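Shown here is one chain on its own, the form predicted on its own, set out as C-alpha cells.
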Amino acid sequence: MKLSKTALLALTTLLLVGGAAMVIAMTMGLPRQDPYVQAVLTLRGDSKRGKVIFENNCSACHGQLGKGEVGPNLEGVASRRTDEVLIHQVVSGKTPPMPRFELSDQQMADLLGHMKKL
C-alpha cells in the first residue's frame, strides 16, 4: 500500500508526538499503576483517622496544620497532585529526606482524605 505523501506526513507527526509525549510521561516519575495504589485508590478514607496518621507521620516536618515547616505547604496539595502521585509520594521514599512510609491501604485512604482537606 502506497501512501500520499500528506497521509505519510500526518502519520509520521502522530508517531512523533505520541513518542514525545510517552517520553515526557515517563521522565515526570509519573507512578505505574500497582496493586497498591489501586487497591487504596477502591477505599473511602476517613477524614478523622487520617488526620491522626497525619499528626503522628507527618507534623514534625509539614505542620500540624499541613502549612510546612521543615517539608513544604501542603495547603491545596490535592488540587495541585493527583491520587496516585500523592500515594506515590508517601510510600515510594524517593524523595529525600521524606522517609518511606509503609501504611496498609487502608491508612493511606485515610490519609489521603485528611490531606484533601488541606
The other form holds:
Amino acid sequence: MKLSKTALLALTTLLLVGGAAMVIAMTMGLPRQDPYVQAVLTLRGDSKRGKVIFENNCSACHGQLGKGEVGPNLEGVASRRTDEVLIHQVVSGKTPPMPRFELSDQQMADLLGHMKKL
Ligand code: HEC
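Alright, leaving the form predicted on its own aside, put up the form predicted in complex with ligand HEC.
Below is the entire complex, every chain and molecule, led by the chain shown above.
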C-alpha cells in the first residue's frame, strides 16, 4: 500500500498529539487514579498510630499539635482538602521545603486518620 503524503502527515500528527497527551497525564499524577492512593483509601487508619507517625515526621514543621511552625497550621485541614490531596501532599514532595515521605499503605492510612482529627 502506498500512503499519500497528506495521510502520512496526518498519521504522524496524530501519534505526536497522542503521545504528548499521555506524557501530560502521567506527569500530572492524577491522584484519584493512583494505585497507592487507592490502596490507602481501602484501609482503616488507626489515628493513634498516625499520631506517633506525625510526631516523628511532621511535628518539627507543623508543631506537635499541628498548629503550625515552619509549615502551615493543619487544624481542620481534612475539611478543606480531600483525602486524595492530603495523601498526595505527603508523598509527592511537590511543595518544598516539605519533603517527600515514603510511607507504607497502612502508615499513610494511619496518618490520614490522625490528620482528620487535627
Ligand atoms: C520541612 C518541614 C516540613 C515537614 C517535615 C512536613 N511539612 Fe507539611 N508542609 C510544610 C510546608 C512549608 C507546607 C506548605 C507548602 C506549600 O503549600 O507551599 C506544608 C504543607 C502541608 C500540608 C498542606 C496544608 C494545606 O493547607 O493544604 C499538609 C496536609 C501537610 N503539610 C502535612 C504534613 C505531614 C502529614 C507531614 C509529615 C508526614 C509533613 N507535612 C511534614 C513543611 C513541612
